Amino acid sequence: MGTRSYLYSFLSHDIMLTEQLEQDAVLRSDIQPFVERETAKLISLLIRVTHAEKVLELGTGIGYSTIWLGGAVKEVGGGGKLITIDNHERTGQEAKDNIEKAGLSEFVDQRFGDAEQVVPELAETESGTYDMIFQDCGKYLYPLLYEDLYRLLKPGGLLITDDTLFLVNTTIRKGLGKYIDTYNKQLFSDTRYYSTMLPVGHGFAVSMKVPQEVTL
């Protein structure tokens, strides 16, 4: 038994549809890879631990991670909502269907559009209102959206970043790692965040927006 098989023997699915999506993805070449189960489970745990009610996801895909996160928001209660953004029409419709099958339509606000347009607009109207943000959109956007994501988070809110070890992963398409490396350097030199990085999936960073002292 390999490491992945042993690990997955313990990591059960919160909503069984995600198990089917994992199985189907093995045979598909028409979708972007989605997060590993251990990554999705960890984010779901963080939502529960922090009682995050307003969560933003960048990169919906076919809705795999959306179902994990939306299910956690539902469990937290309090009328919470997951807002998820993606610009791919075909997979977006598939995600919509999967979200409905999972019984999460009430808890997920699915928005279609380019993140580089939608996120700055959100930063103008919803600054400082998000408990958690999951960053998993186009890798070139990571550095570009950096300041807008900071603005969107509440003090004490969490920025979760996927794929942070792309630069040193030889199986990843060449060129993507440079954007991640730029982003990592931004993030870990920024004293406005308290951050750590873990070798979970293709790299997983967790950053807390440090509450600023009030000066009179």
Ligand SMILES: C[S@@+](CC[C@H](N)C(=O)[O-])C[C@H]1O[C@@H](n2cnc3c(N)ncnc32)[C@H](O)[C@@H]1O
The other form holds:
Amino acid sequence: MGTRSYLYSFLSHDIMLTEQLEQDAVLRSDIQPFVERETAKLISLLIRVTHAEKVLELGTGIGYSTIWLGGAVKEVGGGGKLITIDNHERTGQEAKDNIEKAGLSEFVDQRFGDAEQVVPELAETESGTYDMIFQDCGKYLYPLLYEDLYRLLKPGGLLITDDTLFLVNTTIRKGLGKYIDTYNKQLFSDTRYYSTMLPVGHGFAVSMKVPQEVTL
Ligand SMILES: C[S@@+](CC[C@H](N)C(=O)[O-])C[C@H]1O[C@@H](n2cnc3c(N)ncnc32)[C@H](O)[C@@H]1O
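How about the form predicted together with the ligand, since we already have the form predicted alone?
Entire complex below, previous chain first.
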């Protein structure tokens, strides 16, 4: 048995639809990759541990990660919402159907639009209100949206970033690595965050927005 099969023999699905989506994805070339199951489960765990009620996801895809995160927000129970943004209409419709099938429509606010436009607008109106942000949209946007995401987070809130090892992961399109590298340098030199990076999935960073009165 390989590492992945062994690992996955322990990582059960919270909502069975995500298992079906994983199986379907193996045969599909018309969708972008999802987060790995261990990544999705780790974010779901962090939502539970921190009792995150207002969560922002950038990059809905067909709703795989959205279902994991939305299920966790539902579980936390504070009447919270996962706001998820993507600019792809076809996969967005598929995500909408999947979110409905998972019984999570009440907990997910799905928005269509270009994150480069939508996120700065959100930062104007909802600054300091998000408990958690999951960054998984176009890699070129990671450095561009950096300051807006900082503004959106509450002090003590978590910024979670997927794909942070793209530059050094040889199976990934090399062209995207330069954006990630710029972003990692921004994030890990920024004392306004307390950050770590783990070799989970294609690289996973978790960063806490340090409350201003605290020095770590
Ligand atoms: C890696 S996929 C997201 C996968 C999803 N988080 C999951 O794990 O199931 C990246 C997504 O970012 C979206 N995206 C790329 N550029 C975008 C932009 N400028 N604005 C909004 N979404 C964008 C793509 O349409 C794609 O669905």
